[in-house]
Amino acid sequence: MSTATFERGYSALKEQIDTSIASYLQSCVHCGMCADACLFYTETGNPKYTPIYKLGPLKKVWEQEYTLLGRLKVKWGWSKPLTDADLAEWKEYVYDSCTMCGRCSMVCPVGNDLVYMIRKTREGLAAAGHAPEGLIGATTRAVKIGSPMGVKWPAVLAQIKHVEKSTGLQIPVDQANVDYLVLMSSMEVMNFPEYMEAIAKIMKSVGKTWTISSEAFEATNSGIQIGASDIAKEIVSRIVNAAEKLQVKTVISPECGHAYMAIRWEGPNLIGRPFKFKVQHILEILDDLRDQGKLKVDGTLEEARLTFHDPCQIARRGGVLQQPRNLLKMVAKNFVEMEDHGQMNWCCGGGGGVSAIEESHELRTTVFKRKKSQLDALKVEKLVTACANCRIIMEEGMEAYQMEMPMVGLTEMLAEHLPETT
Amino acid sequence: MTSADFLLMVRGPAFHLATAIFIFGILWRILEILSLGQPREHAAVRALGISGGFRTIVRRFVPAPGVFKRSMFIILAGYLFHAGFLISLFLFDPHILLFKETLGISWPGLPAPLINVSTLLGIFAMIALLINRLTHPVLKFLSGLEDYLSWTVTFLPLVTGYIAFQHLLQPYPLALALHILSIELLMIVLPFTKLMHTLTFLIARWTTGSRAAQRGIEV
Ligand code: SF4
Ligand code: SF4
């Protein structure tokens, strides 16, 4: 990152606007709808956090630059310009207090998508210098390391002993022309080598050939989440060089949701071209793989009453909504649905980077009440995701409240359920 | 200046005026807005946005699922007020003759006891906004001038209406010259604030609608 001043802040902010931003800022009757649907303001009643304001500096910088009464406003006095203190103050609404869950977006009676206009305003706020020191240690670290979580080769080839201890099956590395290459989480790499695990009983199975790239292990992206492009542009692009030189046809984004949302939806627009590969979902290439038949089951049905939580990136921004649902059809008999799911469902209260913010740690565990009250009106005995990041925060919510619920990733319990090889 | 000359002036230069406001007014502000442009979409989409855009333009008029339990005053009272409003201003006769005179086009109107009780539905929808507005926190918060100013500028039409209507006010002529007045006001207001949502809110939901069908998702 280049040094952060208001002036980058105020033109990043500029150069965001587009059509749809105009179109959304103009449009909003101040309703309040917004505010109904977001985790943060339903679960402090802070109006605050209310989705529409936490845009306050897009919003000014819209009017003073782009519409002719917002410029005369400026120029008569009757209205204050945007100062580097208003950047400052909205670190706390535009970081601190939101998820990019997009849930604001579902809701919006004139149509705003307001996620679309706060990963913009991040933009702001990063170049000005105003992101949470968290994001910035991630970021700092995914650029010099190559991953948010300061995880180096090494450590993923230690974990890829492990796992081929643990399975008998040879983790491919490196090897070109194969199916897949297979993307994974810093958190998937140390805190669930489950993952891992899962995907080599599952590629056995299948019949399918992959490999882990040692220089684009990590699918995560956290210029998207403080919002800088040009950091986001560069780690995206580690990601299209070892999937070009590998020359595989389709690169596998692991289950965790922001990646997705940086590899295949952000990332051919950070580069300005389509990629030459495929990217998709491990949900949607497992979907994919039972709909040709190809990955069966053991016919074992798991007993517990179990619902499954929407990562919000996968499911509500990144369209994979189906595909959980029919894969959890082969392996539970007691699947139910939360009351909000698919593409309403909430958000467990620390995507977007929020996680690696440490000033909202309390924020955080406030708003897991939504989805305890999810969990409890269910009366589920176990919980079903497909995203690491979800994962580690639920635990660490139903910690703080005392909740006893086992947790698995689905493409997890998959492998658990393949049919014995001989 | 009796009240038959005001009224007048209010039907002749002052509509004038006011619709030229009106059309530029609405003309700079689409063509502010449209020349911004859109980032084009290099990923690869599932579908094509286009016709998304239009499903979320008629998906938008019905709350997501969730949505009617969280928000139901507002939507209920805002659906109300709207519903008062436009039946008010299109299907009255004497509006539709005013319309046929300067669009050359007609259509036909509903019973003057409908729009009466239309237009008070509106007006009773509005003072429930309004006081919603000044104690919900969020509204409480979120409001500045150009709400009220809104409020008021789209209020003074249903009551100026109803008032004349119920010849409340005499003499006649002066209270149809308030109303028109009030109309004049509102043309003016609108493409400067939030009341420019009445023709916005077609660009807002379909490029939000046409951005999520790439992603194979119907907002
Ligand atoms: S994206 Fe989610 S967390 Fe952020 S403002 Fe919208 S609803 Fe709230
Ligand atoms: S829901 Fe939409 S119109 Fe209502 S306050 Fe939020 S952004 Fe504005």
Given for the second form:
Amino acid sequence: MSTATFERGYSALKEQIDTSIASYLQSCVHCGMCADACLFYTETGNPKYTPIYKLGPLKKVWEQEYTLLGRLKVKWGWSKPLTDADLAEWKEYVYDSCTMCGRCSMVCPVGNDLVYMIRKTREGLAAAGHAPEGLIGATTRAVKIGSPMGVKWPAVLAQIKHVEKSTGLQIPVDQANVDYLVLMSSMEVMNFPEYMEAIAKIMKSVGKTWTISSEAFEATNSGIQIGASDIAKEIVSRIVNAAEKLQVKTVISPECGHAYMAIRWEGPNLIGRPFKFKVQHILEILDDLRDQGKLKVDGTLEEARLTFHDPCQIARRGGVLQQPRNLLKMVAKNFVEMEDHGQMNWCCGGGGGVSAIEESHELRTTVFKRKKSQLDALKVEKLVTACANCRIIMEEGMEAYQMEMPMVGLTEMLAEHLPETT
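Counterpart to the form predicted in complex with the partner chain, namely the form predicted alone:
Only one chain is given; partner chains and other molecules are left out.
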């Protein structure tokens, strides 16, 4: 690693320290409550996974650059400057063992947003060349190809033709002046094409117009995950440009927690202006349609005992809490809640780009014990969620622990219960 590269990383860290971060670091009371809220700590017992500890490089830069005591410590030799080796060591803490789920921020007694600071720390590590190879590859593909998984438009088009043949419904592409522009994650295109089929059936049932853009179908933002704001801005801009070109009323974020946060909450800040359209998660759209009396089901309820996994970015960070429960009540006869649910639900273990990091696989499997214990306590027969990444990670976890349990996306589940006449 060259000195110049480390200097870029150090400068990036220094630039991230705004008044909010300075006040957060200054006000930390070292209570350790964030540790008990983090599944990487609770499932391993290793103090190095304490959320506040993961902010070591950011804290050191703040102290040594912006506090009198910190500068004096460096001058007198009581505090060593940050090094490239420090950044290399912290890659495990900032990337591999943090899904940026936000549970630690929820319990901080002084209101510190640790997720915000982790995001800023990733900016420094990425600039210094210490991002994980998996995220570097995903980000490179997102920039060059348009998708972190390398999915190109012909692959989407092939899925569209498959859904059209299966359902007899037309999948509109690049249609202007429609109600909705529907985004998807690569995982939904390749792993869960039933999501696109469910959207087609539901839109037909409720009489809404919609489209997919050939120029911006991908909702995932690898720039945010890796910690590169310039790349994050470029990816968001593709969606904004497509939505404004087609003059759509609303952009629908898919069953992907990260995508919802990236386009709805981070998007306007990244491009530096408000959107000319509305952004809603698919569950918000479906619940609005339910409330308007447009989304109807055939009255046949799921008999299986089932529960709902709240994706962190959708529920805890995005506030979409009651909507999935309203929708589940339409089709589920035996729905039960996990002990920790809603805002305080436990992460699947693979958010924040962790699912793309090969080195984190063993750790992800270890921390899945928390979700396993939640499911074992309920003795449920089916698991419902609203995030494609959560589905993949939890399927991996259940396979590792030999748990046999079907899992389904909520949008897909609702589509299966539409009136037969539609």
